[in-house]
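The chain below stands alone and is given as structure tokens, in the form predicted on its own.
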Amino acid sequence: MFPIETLVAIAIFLITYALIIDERIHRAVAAMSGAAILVILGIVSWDAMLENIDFGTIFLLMGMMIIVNVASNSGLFEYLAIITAKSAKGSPMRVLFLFSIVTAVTSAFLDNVTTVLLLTPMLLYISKVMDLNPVPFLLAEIISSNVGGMGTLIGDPPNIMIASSAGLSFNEFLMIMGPIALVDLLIVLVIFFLMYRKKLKVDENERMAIKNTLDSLDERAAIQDIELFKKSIITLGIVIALFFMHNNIGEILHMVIPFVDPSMTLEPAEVALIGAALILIWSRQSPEKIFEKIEWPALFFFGGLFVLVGGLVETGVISDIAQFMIDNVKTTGEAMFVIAWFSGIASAIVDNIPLTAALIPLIHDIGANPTTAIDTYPLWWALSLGACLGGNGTAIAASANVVVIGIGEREGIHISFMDFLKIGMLVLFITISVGLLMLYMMF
């Protein structure tokens, strides 16, 4: 029989989870309320609450939000969208391919929600100019953002959470998940070509008319502030470079400044905050206006979620589940299979953020058990694979999906749950299968 505090912690977690899925109460309010009840009841103490909140994840997201909010004021992202559309030379399928690639690459180095918020209005405008059904373009954008976000440490919230908890570097993500994201993106483009090639086919006269219309768009007019535009590009370049070098920054600085400790490293959150401070100081943008645009509800949602999962950790629920897995899963390969497919299918039904938060301590507990022969290092990559790609399964599986569909609804474009499901589940099963096969080859 479980102790009463364990049952209460499980009940609070499940009720909060149900409220998050239901969406009648904002998910940040639901998570914070559940966390507050756990603290009030003494299931999670004040000190334990602070230990369970992963401030590395929260500050990394906050820093990147500041950088993107400042850069968006320059017109940088609209400029990139118009350049991309012109490169298609009037071919609708080429527009779909190019926007998918731009979305995937941008999502890899920004967070995918911010990427779709910036690119979706321009994509809708361009599809309207081309007089084409925008649904295939929106679906391609959603799926590409989730696939691209998987490729780097900062591309998708589950990766940020995994890296912060497991101590994984930006370069590790790029070397392991980057190739998987690239292969899966190519597979996604093939799927879209096979499904929509007839619907997006135009004759030569139509293609030239579309090309002339796109050529009439002036990408330079999209730049609202040329000085801020240049500063944004330089700052993003510095931040991306620091993400590559953050584990070796001490060695690099030591060659120039001898008294710097060569063993010094930078956490990804520190890189994001350095970039945020740099662009705020350099751009002279109003911090009040920039801070207003930070997705505070998302950050508070994360904070509450960490405490909720902390309740399961403190009461031993996570360690019991880990022990069950250890007793029934004997090899690392089996554990990778279970975690990738469980997180992938579950992420298609519920938000991948709380799911990832619940599975992270489970993997830690598997690694802490002295009787297991399971290597937990590959399990982190299996979790990243499933949690990120599971977001493609349904219309509500990831935040980027909900954002794009919501913007479309405001413009009178309806994407039904079943329409998304038809292509989403196909993409989910194929991309996770391929990704898992590649992980097996690596490990």
Given for the second form:
Amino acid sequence: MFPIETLVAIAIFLITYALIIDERIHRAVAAMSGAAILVILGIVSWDAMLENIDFGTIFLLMGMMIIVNVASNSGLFEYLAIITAKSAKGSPMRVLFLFSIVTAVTSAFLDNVTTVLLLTPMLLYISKVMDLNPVPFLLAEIISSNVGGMGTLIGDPPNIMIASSAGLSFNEFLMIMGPIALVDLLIVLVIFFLMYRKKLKVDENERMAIKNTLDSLDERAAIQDIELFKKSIITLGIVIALFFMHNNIGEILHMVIPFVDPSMTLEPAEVALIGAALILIWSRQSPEKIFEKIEWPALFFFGGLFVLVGGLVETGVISDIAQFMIDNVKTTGEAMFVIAWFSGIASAIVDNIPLTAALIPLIHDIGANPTTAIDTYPLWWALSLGACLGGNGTAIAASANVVVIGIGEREGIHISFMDFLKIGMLVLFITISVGLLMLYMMF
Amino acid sequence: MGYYSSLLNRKFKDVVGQRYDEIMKDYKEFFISEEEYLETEINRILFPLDISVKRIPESMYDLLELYNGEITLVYITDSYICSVIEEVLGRDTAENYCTVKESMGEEILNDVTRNLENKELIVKKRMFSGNKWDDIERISEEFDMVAISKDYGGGRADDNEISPVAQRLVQLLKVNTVLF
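If the one shown is the form predicted on its own, what is the structure of the form predicted in complex with its partner chain?
Complete assembly follows, chain above in first position.
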């Protein structure tokens, strides 16, 4: 029989989880309330609470939010969208492909919600100009953002959480998840081509008319502040370069400044905060206004979530599940299969952020068990694969899906749950299968 | 799927908050509204003339040729002035004044019609007695565009680039208006 505090911790976790899914109460409020109850009941002590909160994840998100907020004030995203639209030269299928690629690449380096929030209005406008059903374009954008986000450490919140907790570097993510994201994106584009090639056909006259309309858009007019535009690009370049070098920054600096310790490394969160400080100093943007735009609810949501999962860790629930898994899964390959598919299918139903938060300590526990022959290193990638690509499964599985469908609803374009499910599940199964196959080949 | 829709709306509100409205405001200048997107067809153009507008400038011919619509020249003699002259100077003087005005109007209409027809444009002409402000506004509803000279209705004052009649018409007209 379980001790009473274990049952209470499980009950609070499940109730909070249900509230997070339903969102009748804001998910940040739900997570914080659940965490508060755990602390008040003494299931999680104050010290343990602070230990359970992964500040690496929170500061990385905060730093990137500051950088993106300053950059978006320059008109960078509108510029990108107009250039992309013009490059398509009036061909609807090319619009779909190019926007998917731009969305995937942007999502890989910036957060998915910001990316789709800024690109979707332009995509809707273009489909209106083309007089075509915008649904295929919106679906392609959603799926591309989730696939692209999987490719880097900073692309998707589950990756940020995994990297912060497992101590994985930006380059490791890029080398392992990057190729999988690339192959999966190509597969997604092929699926869309096969499904919509007939529906997205226009004759030569229509194509020229679309091209002329899109050519009349002035990308330079989109730039609201040319100085800020240049500074944003340079800062983003520096931040991305630092992400590439964060694990061996000491060696590089040591060559220039000899007293720097060659073994020094930078945490991804430190890189994001350096970038945030740099762009704030350089751009002279009002810090009050930029800090106002930080998604504080999202950060508090993460904080509450870490405490909630901490309750399960403290009461031994996670270690019991880990033990159960160790007893039933014998090899690393089997464990990868179980974690990838479990996180993939579960992420399609529930939010992938709390799911990742719950699975991270499980993988740590599997690794900490001396009796197991399971190597946890590939399991982190299996978790990233499942958690990120599971977001394509249903309309509510990832934030980017909710945002794009929400914008569509506001503009009178209805994508039903079933419409999304049909393509989402197909993409989910194909992309996870391919990704898992590639992971097996790597490990 | 009612629950799905309400769930989506709640999630959208929580995930996006006020950000979407701000973005839409920023994007607004790039978007063309449904009305703006439709190419306006200009088939009937109203062109008011009077003693201050005796000819059409060269630049306007280019515009009129571009639309290639039917141009209606209209000359309105001011009935109020005729009635004031009648009251002050008598009926004969007023009739004489109006006849002279109408013949001048006829001359201007014929002159401009000839010039426009030389450019192979389709021209109609109308002349009547009335009020320039009210009548142009009233009949403008039958047309797709009105072309008004800045001098229409009495010329410009030294400190104003546009005559009071033209200014008022530009403010009141609901159809496309070209001020030249």
